[in-house]
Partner chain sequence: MAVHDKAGRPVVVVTGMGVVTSLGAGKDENWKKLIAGQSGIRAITRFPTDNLKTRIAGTVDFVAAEPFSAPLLSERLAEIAAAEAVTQARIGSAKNFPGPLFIAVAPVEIEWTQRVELAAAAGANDQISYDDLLRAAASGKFGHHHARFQFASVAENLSEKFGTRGMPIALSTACASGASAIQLGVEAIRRGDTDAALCIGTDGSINTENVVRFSLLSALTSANDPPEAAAKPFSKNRDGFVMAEGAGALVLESYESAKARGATILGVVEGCGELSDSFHRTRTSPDAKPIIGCMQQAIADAGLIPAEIDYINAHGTSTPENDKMEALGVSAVFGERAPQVPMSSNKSMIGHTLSAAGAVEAVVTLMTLDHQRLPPTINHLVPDPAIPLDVVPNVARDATLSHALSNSFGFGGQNVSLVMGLEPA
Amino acid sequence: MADAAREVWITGLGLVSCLGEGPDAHWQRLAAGEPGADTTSFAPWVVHPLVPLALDTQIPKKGDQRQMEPWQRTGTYAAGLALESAGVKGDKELLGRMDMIVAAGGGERDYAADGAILAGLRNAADPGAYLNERLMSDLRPTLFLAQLSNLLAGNISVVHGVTGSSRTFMGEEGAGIEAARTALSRIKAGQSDIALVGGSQNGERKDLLMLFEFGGFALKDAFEAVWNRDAAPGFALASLGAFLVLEARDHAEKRGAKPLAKLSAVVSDQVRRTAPGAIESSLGALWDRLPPVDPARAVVLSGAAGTAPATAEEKAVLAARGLPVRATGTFVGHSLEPQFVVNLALATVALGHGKLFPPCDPTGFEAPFEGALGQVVVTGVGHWRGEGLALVEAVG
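Could you give me the structure of that single chain in the form predicted alone?
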């Protein structure tokens, strides 16, 4: 079967977050045990803000920058870094047949328009008519278009010339899992040779913080490591962008590209979480679908958000498997749609160094690992739905 025989390499990596830009900056902060949480800018909520970016280096036209919202600029920037890393930036022939799969949420609110409408609504003689009138006059067509999730893929096409097939997935954490799974499956099946996969989020948004506060999901008042949030569960929203270039081994070798790592498997599920243990059962079945994992050289990079009960159930599964674990959300926060790709990228960074970064967990759940790193199991458990696992391996 072509699906079983075709090896898929990660040949490009673009990553920006609160820890910095690129693999080296991220490794330095991970190795030093320095999370990037901000507890004051959006108090009482905790966020992980994006570092400043020199946008001109990846989005040279000011007009392009102006018409994008922050999450689109972040994603387009990270995509440019990934293409640069893979050595394909500016290669019109290759970019013209490169597939693109993006995980994205909706666009950002116009706070001024929202505030004005809500203020006027209180005293309106006919609230329904007033609301319709203001929505028709205050919301510009360009503002509406900027909310479309596939605008990130469109901007990447315009700025970087990636013009093969394009897909955009929505659906919070599950979107990122499915984006990676679909890209991998298409390349393994011979339907694609090279693909750009990833996403971005602007977590420094009052509307998102309000939304997740209403659901009881937002971390607030004090920052704690992911495994130390039992008393006050929640996730810290993150601003970040992550893209990977996935490529068939034979295609990469033909153009002389070197692998950063091998993406061996991505498996996904979405169970009804109506009874305790549903997540544990799902992750157990998914783990059995992965290729063999060598406990002497394998670790887990967990995408646990810190929410209840999802994080507790994931922790139980990981404890039973016995591999050293690191929760990346402690360092970079939680970004929903792109979170799974972020963790694939961080797994690739660790494999490039051949070792795991130290624990950052006062509970002691994260055990030291001094061995030579060869495999990373990446987990993605949505804060309220969607489960997935991946296996990323060293090449050679």
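Let's compare: the form predicted alone is above, so bring in the form predicted together with its partner chain.
Keep in mind that what follows is only the chain, not its partners or any molecules around it.
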């Protein structure tokens, strides 16, 4: 049987968002207290747009780029950065046995085609026949592949050669939590030695905005820090991509790879949110399942979305635990499936600097922390369902 205590390192990190590309760009913006919100492009909705990417550097074939929609290009690009950072890019033998779990939603619609068909349906004598005719003639055959959830993983296999295994978890915020938890559990148990975990989202999408606007969850009109949205709760959709390489310590040491951080635990649950306080009690119970943290060197990177009641209940738990907190959603916005991995990545970046970035919160909930950073508790509370926590620690 495998050694239950197998240690898991984060040996690679790829991150692109509205703050920039890579750990340094992110750290600079976090340290400077500069969120990347855009209140005009999709007004009244607030989004966090992706910085331009030099796609050719990670997706060299134009043909590959053309086969993807933006969410897949972003993810494939971030995956390439993670593999590069882990020093495994192009290592065919290793990539051939590398496992992959992608947390993904779906892809973009063809807005022009949808609009034209809807307009035509108005006056169509036979709407059913009309819809069939137009879809057969207006849809690009390859658009389907750019929309399919598992085709981000598929593109990563094609472009980067990761082929050991390939699983795509769907389901909003919970998908990213379970992707990280499953990859970690597999490595700890000896079912896997090295895994690529992450996802991407294109938040600059009206069809995606629409899904969350149905429920009144999309942040509108003015940008506020996550903790300052009590008057107008909501999340600002993000465009971003985040991937980590998780690796068994023994496997990393054998190939001479250095740890960026250690992923010590991921715990999750999904409670029925029918009664007030359900999220609070779920998070509290999850916290008790984490290894102990040292208040002198531990902080919380919260994935709070800014929605009600999830964020208020999370805040109550964090206030009770008393560690300094930062809400990364203030800076990078909210992606659904990849958000938990984004925060694992940002925790890794902060641990690499050995310190926490300053508060960015007019409510004062985020307290200053000047100590040497050794542990980060990452939270992920889905805007609708699913709760997760992780402990990321400095190595050595």
